[in-house]
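In the form predicted on its own, a lone chain appears below as C-alpha cells.
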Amino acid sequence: MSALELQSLLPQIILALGATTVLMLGAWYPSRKWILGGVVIALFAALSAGLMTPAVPEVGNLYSTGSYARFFVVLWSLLGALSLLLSLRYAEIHDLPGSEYCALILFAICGMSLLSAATSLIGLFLGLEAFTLVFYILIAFKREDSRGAEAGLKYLVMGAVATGFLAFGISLIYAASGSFHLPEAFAGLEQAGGMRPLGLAGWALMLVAIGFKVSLAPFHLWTPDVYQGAPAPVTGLLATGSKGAVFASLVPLFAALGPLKADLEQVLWLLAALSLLAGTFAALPQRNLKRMLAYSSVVHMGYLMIGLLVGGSEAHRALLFYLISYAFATLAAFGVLTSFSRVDDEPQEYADFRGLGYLHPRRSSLLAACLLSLAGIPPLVGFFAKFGIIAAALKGGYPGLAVIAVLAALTSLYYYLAPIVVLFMQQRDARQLRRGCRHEYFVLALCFSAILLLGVYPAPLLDLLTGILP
C-alpha cells in the first residue's frame, strides 16, 4: 500500500491505532477515563474525514475515499463518540473496564466506516466482519449478567451463520463473474435475458446474510433477545451504526447492479413487506421497551428496503435521510434507558416506567419525543423520513408496498404510544431512578435537537445527500 493510499485512509487509521493505543495503555494504567480519550479519538477521525482531501479515489480496489464514504466516516464517528459519552457513567456504575470497552467501540466504528466505503465484495466482507466480531464481545460485556451471556451467544451463532452465507454467496458471484470489484463483478453476471444462474444463487445467499445482519424478516428472531440482554449503550450503537453501515454499503452495491436488479425485485419486495408486517404484529403485544424497540426496528428495516427496491437517486436519498433520522431517534431512546440504569438493573418493563414522567420529566419527555419521531409524528424528523420513502415507492411504481408502509405507520402509533401513556397517564407509583449527569444530558439534548431541526428544516441535509450519492 502506497503512502498516498495510507493518507487517504487516515480516518480509519486514526480509529484503529487509537483503539490499539487505548487498549495497550489501559493495561498499565486502568481507568474509565479512557472512555473520554475514545471520544477525542472518534471526533478527531470525524474531523480528518470531513476536512481532508483524499490523495486517491480508491484504496487497493477495496474502499472508496469519495465524499459518500467520508460522510459516513463522520456519521459513524459521531455516533460512536455519543455512545462513549453515554457509557462513561454507565461503565462506572456497572464496573466495566474502561480501556477495553473504549477500544472495542473504536474498532467497531472503524469497521462500520470501512463497510460504508466498500467498492469490492472482499472489502464488504472485511468491513462487515470487522465490527461484527466486536459486537460479539460488547453484547456480552457485562459478564455477571446471564441475559447478556445468552444474548452474546445468540448473536454469535446467528452472526456465524450469516458469515457463512455471505462468504459462500461472494464465492459464487466471483465464480460467475471472475472479479470481486463491484462494477466488473456485476457486469460479469450479465447474460442475455438477465443474470447468470450462478450469480443469482450467490445473490440469494448474500440476501440471506444481509437479512440476518440487519434483522429483516424472517431472519429477525435473534433481535429482541440481543436487544434485551446487551448493555443499553451497546444496544444503541448496534441498532443504529451496525445496521446503518450495512444499508450504507448496499446503496452503491445496488447502484452498481444496474438493470440486473430486476432479477431480485420479487425477493426484495417480499423482504420489505414481510419486515413491515412481521415487525408490526410482533411489536404490538410487547410490554418490554427494549423488545418493542427491537421488533419495531424490523419495521424500520422494511422501510429502508423499500428505498433499495425502488432505486434511483431520489429513493436512495430518502433511504439515507431515513437512516440518519432513525439513528438519532433510536440512539436517544437508548440513551434515556442508559441514564436511568441502576447498579442492579436497567429499567425495561413498562411497569418500571409507570408514573416516571412526574419524577423525571425532562428525560421522560425526551423519550416520548423519540418514540413519536419513530412513529412518524410531525414536526419531528420521523414524519418527513417516512413520507420520503412512501413517496418514492409511489413514484417508483410500488403502490402495494406504499399501502403496507402507511398501514404499518398507522399501527405503530399503538405500540409507540403505549409506553408514553405509562410514563405520563398512570398513577405516580414509580420509584426514583438514577439522576442523570451532564454528559448524558448533552448527548440527549444533541439528539433531540437533530430530531427536531431535521424535521422542521431538512433541506440542508437533503441537499448534502444529493451531492454525495454514488
The other form holds:
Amino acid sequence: MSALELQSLLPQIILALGATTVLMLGAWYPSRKWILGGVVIALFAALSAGLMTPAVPEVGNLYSTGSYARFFVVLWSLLGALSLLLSLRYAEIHDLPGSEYCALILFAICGMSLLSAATSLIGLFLGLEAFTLVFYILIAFKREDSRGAEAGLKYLVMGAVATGFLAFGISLIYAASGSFHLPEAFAGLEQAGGMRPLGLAGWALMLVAIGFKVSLAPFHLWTPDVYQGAPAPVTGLLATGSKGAVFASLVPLFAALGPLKADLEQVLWLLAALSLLAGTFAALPQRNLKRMLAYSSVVHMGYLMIGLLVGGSEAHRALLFYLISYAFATLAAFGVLTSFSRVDDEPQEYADFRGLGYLHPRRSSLLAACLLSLAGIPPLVGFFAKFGIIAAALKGGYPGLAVIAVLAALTSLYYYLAPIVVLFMQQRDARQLRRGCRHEYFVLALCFSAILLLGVYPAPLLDLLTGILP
Amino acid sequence: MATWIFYILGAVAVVATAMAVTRRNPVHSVIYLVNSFFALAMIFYLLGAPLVAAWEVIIYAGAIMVLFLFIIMMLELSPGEEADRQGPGALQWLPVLLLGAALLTCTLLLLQLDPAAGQAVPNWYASPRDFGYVLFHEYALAVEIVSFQLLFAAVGAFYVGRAASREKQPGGQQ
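For comparison with the form predicted on its own, would you give the structure of this protein in the form predicted in complex with the partner chain?
Time for the whole complex; same chain goes first.
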C-alpha cells in the first residue's frame, strides 16, 4: 500500500473517515446538525471523485479508480447526501440520534462506492458486506417501532444466509481458478473438464446471493416487509443505492465473464423473466404504497437483469441509464413519503392518501410524476430507460424477454395509477396538514428536475455513460 | 498416510455437522459442532495452514462456542424431552465418543507425520510469517475495511441493544 494508492482511493477514505469522525464527535456533542455535516462530507467525497485524477489505475488489486468507478462514487455520494437531507426532519420527529445515523449512512455510501469499484471478488465481498451490515442497523433504527425491528431481523437473517452463499460461491470460484482478481478469476473455467464444474457451482451460489441482495424473483420475499418496516429515508437509500451498487459492480463482472456467460444464460433469462412476472403479479393487489414500490422494484430489477443478460456496451449503457432513472424516481417517491410523515404516523396505506392531492398539490403531483416515470410514461425519463432496455433485448436476440418486458410495463400502469387515483380523484377526507421542511422540498425539486430533464434531453448522460463504460 | 487422515477427518467433520444440525438439545449440538471444528482445524493443518488451524480451535471451538453456550444459558432453552432430564443415554454419548476417539487417533497420527517438522518445508506450506506478510501487505486494504465494518457493527449492536433495554423499562432511564 503506497501513498499514491491511498491518494487514489481518497473519496472512499473521506467517506469512511468522515463517518468515524462524525461518530466520535457526536459522542461529545450530540446534535441532529451532524446530518448536515454528513451532507457536506458526502458532497466533498463526490467532488474529490469527480475532479481528481487518480495516480494509479487500481488500488491493492482490489478496487479500480477508473472513470467508471469514480462516476458511481459521485452518484452514490449524491444519493446519500440527498437521503441525509431528507432525514433531517424525519430524525427530529422520531428522535433519532443524529451522529450515529449520519455516520451509518456515510459508511453505507462508502461501502457502495467500494462495491461498484471492485475489481476482485474479495473487494466485491467486502464492499457488499460493508453496506449490508449498516443497513441491518438502519432498518431497525426507529426505537419504538416493533415493525422496524421485525424488518431488521428479517433482513439480518436472510442477509446472513445470502452472505454465506456469496462467500462459499467465491471460495469455489477461487478453488477452480486460483485467483480473486476479475478477468483471471474466470479464466480456465471455459474449457470442459478439470475444475469447471466447481466454478459453475460457485457461480450458482453467487447468483443466489446476488439475487437476494437486489431482490430478484425467487429471492425477493424479504423486500415488501423490509420496505414497509424501515424508516422512509432509509428505504429510499436501500431501494436505490444498495441495489444500484450491486448492479454497478455486476456490469464489469459480466464483462469479464467471457465465454462462460453462455453457461449462465438460461439461468439469467429465467431470473429476469421470473422477476418481471412475479413482481408484476404481486404488485397488482397491493393497497400499501411502500409494499407496492417493493414489488415494483422487483420488476425493475428484472429489467436491469435483461440489460445484464444481453451484454455488450450498448445494453450495459441502457442498464446504467435505467439504473439512474430508477434511482432518482424511487428516491423522490420515498422522499415524498418522508415529507408526508408526522410524529405519530407515516402514511403508507392508500387510504391515508385519500384526497391529499387537494391539500398538498405540489408534493402529490411530484409523487404522481415519480410513479409515472417508474411506469414509463413519456416525457419522463422512465420511458427512455425502458425503451433502451427493450430495444437492447430485441437487438441482442431475446424477443421473448422483450415481449414479457413490454407486457410488464403495460400492466404496471395499473398499479402505478392506483395511488394517483387515490391522491386526486377520491373524496377528500384528509384534513390534517402534513407539513414538510425546506430541505425536503429542495431534494424533491432536484429529483424532479432530474427525471424531467433526463427525460427531455438524455443525450449528455448517455454520452457520459458511453465514455465511462469499461 | 496423509490422504487417509484427510478422509477420516472429512468423514468426522461431515458426520459431526450432520449430528449438530439434527440434535434437538442445543447443548448437544454445540458439542458436535466443536467436534466438527476440531476436524476442520486438522484438515487445515494437513493443507499446510497451521495458523488457520490454530485459529479454528481458539476462535471457533473456543470463543464462539463458549458464546453459544452463554446464549443458550441466557435464553433458558428447556431440555425438551423427558429422556434428556434423566441424563444422557448411550445413544447420546456414544456417537460423540466415537467421533472424539477418531479425532484423537488422527491427532496422534498427525504428530508422527508432521509436515512442518521436516527439514524441507514444502512450498505450499503457509507459515504464520508468510500468512501475516500476505495479509498485511497484499490485503492491507481489506483488513482496514473489515476493521471499519467491525466498528460499525459494534456501534449498531450497542445502539440496538440500548434501544431494547429502554423499551423494557419505559421511563426508567430517561
